[in-house]
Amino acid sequence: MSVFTTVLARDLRLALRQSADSLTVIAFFAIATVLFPFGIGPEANILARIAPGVVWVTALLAALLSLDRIFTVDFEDGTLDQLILSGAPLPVVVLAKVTAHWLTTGVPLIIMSPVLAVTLHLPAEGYVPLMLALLLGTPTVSLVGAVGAALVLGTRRGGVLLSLLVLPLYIPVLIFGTAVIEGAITGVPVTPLILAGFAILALTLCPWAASAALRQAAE
């Protein structure tokens, strides 16, 4: 637990010092979402129909912008090597870094989502399910993204490769996250427990997979 809190506190402090990174993610999320009404037109019914999918897709793309920074700084300044040599449990370190990523990326996206949903004329019934779906789905995004970030650590054009690796794995989260919102709007509810199940599965597997990839990258 001390390793977890130490790494988490350190990453949060770094995120505060480099707040421009988090602001970039939020700005991309806002701009990409607001562009849809300009491209599709002001028809409220059409925008309301596509709103759940638009918010989820733009949130996933925004989260991708920050995934490669989960381990890059520690890899470049030698902190990762020190953590491995110190015998610190790497799955705990990964979990702490993923938690910091979610707090600085996932939480702002959740907070911004209802504001941006207004521009897409999302029906009132969809706002609470929207935030709930993002609350349950974004941890999976961070956990799976951490595995991808660890796999491409130290490679050239890692950001492009990372996107190719993780985007297909996000499809189930995207499908069910959108379905939860659409179900609440249409009156055919879809349980958000499916998203919770994805998060639990990712929490069980991803820290260990990312740890193995980090050890390989450090060799």
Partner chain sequence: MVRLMVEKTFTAQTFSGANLSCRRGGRLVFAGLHFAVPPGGALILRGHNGSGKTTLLRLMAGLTPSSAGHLAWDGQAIDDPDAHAARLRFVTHLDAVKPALTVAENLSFWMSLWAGKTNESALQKSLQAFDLKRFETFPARLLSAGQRHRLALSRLLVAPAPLWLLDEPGNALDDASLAALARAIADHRASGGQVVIASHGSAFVDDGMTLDVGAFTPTTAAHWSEEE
Given for the second form:
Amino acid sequence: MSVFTTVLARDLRLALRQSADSLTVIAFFAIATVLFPFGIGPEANILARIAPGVVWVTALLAALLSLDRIFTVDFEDGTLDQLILSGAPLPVVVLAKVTAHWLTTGVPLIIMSPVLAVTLHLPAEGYVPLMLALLLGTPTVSLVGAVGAALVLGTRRGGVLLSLLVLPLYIPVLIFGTAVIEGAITGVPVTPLILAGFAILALTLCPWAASAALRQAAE
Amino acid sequence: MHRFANPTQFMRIANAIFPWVAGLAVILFVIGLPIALVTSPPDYQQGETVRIMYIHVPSAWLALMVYGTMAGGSAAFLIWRHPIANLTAKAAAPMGAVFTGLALVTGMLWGQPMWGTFWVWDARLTSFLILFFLYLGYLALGDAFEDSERGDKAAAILCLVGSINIPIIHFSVTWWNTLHQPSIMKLGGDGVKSSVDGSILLPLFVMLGAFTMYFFAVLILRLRSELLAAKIRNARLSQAAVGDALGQAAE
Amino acid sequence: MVRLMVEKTFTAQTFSGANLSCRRGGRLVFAGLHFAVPPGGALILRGHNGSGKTTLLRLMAGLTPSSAGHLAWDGQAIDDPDAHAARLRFVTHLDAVKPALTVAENLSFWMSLWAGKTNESALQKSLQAFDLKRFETFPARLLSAGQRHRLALSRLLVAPAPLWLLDEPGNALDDASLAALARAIADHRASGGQVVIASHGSAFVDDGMTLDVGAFTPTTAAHWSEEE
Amino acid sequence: MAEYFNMGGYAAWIWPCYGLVTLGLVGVLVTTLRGLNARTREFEALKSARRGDGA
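Could you switch over to the form predicted together with the partner chain, since the one displayed so far is the form predicted alone?
Starting with the chain above, the whole complex follows.
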């Protein structure tokens, strides 16, 4: 087996054995979304107007909560040292771990999103764009988040710090992610390809940046 | 290049140019402020509020230039391990945050008379708000480690990641802005464009120069301070080492 | 106890370091340190707390950069950390054991990462060497601290690598396990591998060279002169 | 004079702008100088303490 599949298989197996972690993230996604009608009022047209943004913002926050899972435990139990010393290219190891993170948080968020969109009265034509936008946007969220998660290893107050580092970098994904959905609803389509472009850019840069951060964390 | 990596030699050069930079800053402020505040005429569109531009635009320019300086310093630190490059980034960061904050505040105070509101989600204001958060993140990360050397490298990597993101963020915000608020007036841009006039350009350029020279002068002072902090830390650590060795000998 | 068969004879290369210095947190931990471990050799690192034994091991592994000097393999300066990493195994004070995986899964992960494939007979031999066979299907969370440490040590055997770096490998081990470790080290050296051990207590070898890391701690004057 | 300070009715925005910028720039300069002075003193104290030790 290649390095990528070996690491991916192990992380998926770990996530499966500790599936409560992933479920907590999904539960957070649901609860945070459901808070909005209480804060704003139950009028269907207002909720429909804000539904794309609400789903995206809560998805970003939910993903943020799960980011420290990518590296923190490995850093604390010595696995990170061994992974760096595996002789395998570290960016490949990072990419495998990010893929596992995306499969265990990004994908469940995508599957869960239409259910939450129903509670927010999202118009019918918004559902496919919603899932498509999340499908193309969440890989960037995991990739950029991995860089942040690697940078805060060994810090005090890592979680709060991580949100300060990563959330500003998520703004482009948020802008285009919601625009794709709103465009489909208002009939002025916005291409989702720009989200794919962000994902490709993140794919080419983030594994290297995260590797550099991991190496300095292990020094 | 490596000649500048030696802290002592670098500081010798920096200290030699310091009086010139500081003097130039003072002279430019002394010339620029009266022009900006008194002698320059009000703009035919914006009236007296154009005077805000003479400090808003330099603040905004430095907010960006400082981030560029930090990105360059961080890259040089990560690639060539130049300690001075890292100290430069570290010394510049709080100033960058202050300039970004000033650009935001002056932008808001300019927006109120122009648009009738302190805050609009204008592309430029929004981009600077995000830039401000990037500065805060950099400062917080550099400060979050027990071992300050670890924070240096982490902050340097973050700075480079941020510098790649700034154009993407600006592009996204601009696009988003045109999508949602096509009719809103652009801050600053129109002011400069609609009156490319010597009476406005002169105070603007003098103030740009004054702010830039101020930045370099204070940066040199901050670098001196950072180097001293490193020396003090080393001295303290060696005292701790000696104390430990004495303790061992006594045992 | 099954005595481990010598599977592979490593091509003989010397692992050495010249004029090594290391800074941690701004402090010069050691300076001007030299060492050389020939094939089949053993180097025991000694020194008081804070003398830098662990730092030196991490430097030897390529995790921590040296501020001066260099490491060499067969006389060639080591410049590719990944290539160097591929020829070493490093046992740290952290066991890198995943509690949610079984003992066998823990081992086979590292085996497939290092060797590119899993090999059942090598896995069984590694388990037997440290008497872990009966825990094979146990989730690692059920293991005691000593058993986890044995699991970490058994990783040394799942895929051969010539250079072993062991940081206090005797911690939390009972007498039988200490003997097993000593035997594993002897076999490894017999097949041409070398070992560097940081240890307070047992040296595990009777013919090793000793390096007192504490002797390379720089004086106060060195701290100051480096800055000024 | 009062007319000048009135800034064509925009005094409430222009003067705070200049005030805040002045505050920011002077503030950075002052904190920098204070930090530099404190560190210089600390370093000199350490140096003389070291000479005292004869180390």
